[in-house]
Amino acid sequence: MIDIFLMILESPFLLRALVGVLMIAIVASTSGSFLVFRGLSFMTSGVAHAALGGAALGLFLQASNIAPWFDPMLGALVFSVFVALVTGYAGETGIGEKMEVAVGVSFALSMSLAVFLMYYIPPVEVPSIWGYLVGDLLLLNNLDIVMLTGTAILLLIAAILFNKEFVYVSVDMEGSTAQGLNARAYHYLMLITSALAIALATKAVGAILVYAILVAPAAASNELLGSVRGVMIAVFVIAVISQLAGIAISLSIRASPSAIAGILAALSYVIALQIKKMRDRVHVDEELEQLLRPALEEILHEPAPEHSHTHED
């Protein structure tokens, strides 16, 4: 144990990876949980791929000298907020289906723009765009850690301050409006902060891992637990375990830690579905037993019929 601890301290890339694991788990337990409550799990993928389109735009503006100051990360953030605003506008009525359609349209627009701009970007810069899609926990730099930590802390503060409001808006937006809550403001605040967190996490670890870590643990916890706090804690635990296992396995075999973490996170949802199915089956059996118990007790306690004997003279 001491040897492992010393190895982590002597390896900056491992230390940065562990910090990244904790920060992404915080983002998952807050943003991921609220998006699943809201029925907007697809928004995570939409925002992550919008970040890819924004990064492509930034690289194009730099390569063409149209705006050399325009950083690709700035483009990723702008596109991510755009997806959040379009999604929020479509969902002001509280209808989740309209928001899913808005996310899908924004997703298609961002990816189409990214592919279009790749033809005008120097080939040597193209791999940095695809880096937003794949990513790697072991390749985080100091800037990634600073940005990811700052975003995770801001998101955690927002989740603590507006926890009840975010939950009300996620579960019943129309009902929260009827109760006098400024649901529209909290609706946009939740979506924009989530979009910024997803974009920065995408820059750090890639769209694939972000989608797996933010959606799968939240969906799995939501299947098994009934309280908001319980879901968030479970999401954090699953996200941390999945990512740590991904790093540990990748050090033993030649594999991407992000890919392994994504697989483990997705498996958590499959396992949760099986546990829920077994639990529901037991619950049905208990209800059936309760229904049949009175009848069985009545049969067991019913006196035996008397047999009459006839005698022939």
The other form holds:
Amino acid sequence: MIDIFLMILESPFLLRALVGVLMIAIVASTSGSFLVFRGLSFMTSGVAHAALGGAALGLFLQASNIAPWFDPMLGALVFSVFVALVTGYAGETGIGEKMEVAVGVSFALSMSLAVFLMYYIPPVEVPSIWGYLVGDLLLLNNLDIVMLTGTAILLLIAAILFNKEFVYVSVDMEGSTAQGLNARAYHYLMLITSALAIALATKAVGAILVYAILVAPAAASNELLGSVRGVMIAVFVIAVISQLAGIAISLSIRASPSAIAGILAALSYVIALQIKKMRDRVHVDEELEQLLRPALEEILHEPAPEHSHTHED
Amino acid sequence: MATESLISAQDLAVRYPNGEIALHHVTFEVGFPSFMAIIGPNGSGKSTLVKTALGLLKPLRGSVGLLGLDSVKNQSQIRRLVRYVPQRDRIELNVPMKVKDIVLMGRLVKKPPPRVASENDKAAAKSALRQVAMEEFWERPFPELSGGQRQRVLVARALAGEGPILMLDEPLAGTDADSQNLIVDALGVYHSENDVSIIMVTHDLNPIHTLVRDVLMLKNTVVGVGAPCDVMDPGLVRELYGPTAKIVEHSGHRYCVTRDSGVDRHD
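Given the form predicted on its own, state the structure of the form predicted in complex with its partner chain.
Below is the entire complex, every chain and molecule, led by the chain shown above.
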């Protein structure tokens, strides 16, 4: 046990990976849970790819000397906020389907822009655009850690302070607004902080892990648990376990920890669906039994003489 | 002091979000306090009128107000006074809320953050649930309830809240007979025991006929306004619901029979 601790402490890779695991788990349990509540799980991939468009714009502006100060990361963040704003605008009436479409359209727009700009970016720079989609838990650098921790803490504070408001906006936007809640502000706050967190997390640990960890555990927990707090805690636990297992397995076999963590997280959803199915079946059986019990008891306790009586007739 | 108006409109016109005209030339006034029903067929602008009064939609022309407060200028004051129950399908069922969370929302939404529920809030929420016979569902997940039970919980959310006006959008649409009776009785008792006015949007006046004091008949503009038995006039009802609508008299009251089914949405 002590050996493992020493190994982790001596290896900056592992230390950063562990911090990364915790921060991603925080992002998942806050932002991931609420996106699943609002039927916006698709926003995760939408924002990540929009960030790609922003990064391409940044590289283009730098390479063409139009705006050398425009960092690709800044572009990525601006574009992810753009997706959040378009999504938020479509969802001001509180209807999930409209937001999903808005994510799709703004995602397509940003991605098209990225592909368009790639022709005008020096070919040597192009791979670094794709770098916004592929990161890895074991390849985190100090800047990644600082950004990821910053955004995770920001999300955590927002989720703790405005937990009820985010829930109210998700469950009944119209009713909340009509009764004096500044629902629109909380609606946008929720989407923008989520978008920033997704963009930074994607840069740090890669798109696959972010999709898997932000969506699957929340979807799994939401199938089985009946309270917002329960879901958020369960998401944190599933996210930490699947990522740690990913790292542990990747140390013994040749595999990317993100890929393994992603597979485990996705499996959690499959398992949750199975458990739910079994639980529903048991529930139905119980209800059936309750319905049939009076009839059964009646048959069992029916006095025998009555039968002989009918025979005589 | 002159009698205050509960709700009043002057030459109000409003568009649906899709651009169609929902209401035009709407002018009326209903005094405070009252138990008021807004009736009319699908797409007649009933919900639109309520949403405009709450500042959720902007008037195209004219104005509407509650308790003399203008829906645009005094929006935040109005929202503090009103407890609102939207159409049931507006409630997102993907959020794992318990029945108690939904009912407490009616009180906490008007508190400043961090909106912690006090013992007082919990007592009010429990008492409201008791009024619609849902108190033993306190810890149950809201999305797992039947449609009628969910509607009862939403009515309880309004009963638990504070503010002199209750606004309910189609609280009886698509509910079972038991739930309908429970909701109607709860609203009737609450209105008689508290100094609270109720504005209810409904496609069917009959279940609340004997409780209601004022009826506003809408078909994109005002068709009639008055006491229930007065507006249940063959001419007015046919203008509202078409030639198939009939008036039936029963134990001294006049009821309307139509083929109208209820809920409509325009977004």
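This one's a predicted model, so the numbers in the text were calculated from it and none came from an experiment. Definition used throughout: the rigid core is the maximal C-alpha set that superposes within 1.5 Å between two forms. Numbering follows the first chain given and starts at 1.
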With a threshold of 2 Å on the C-alpha, tell me if Pro122 counts as moved between the two forms once the core is superposed.
yes
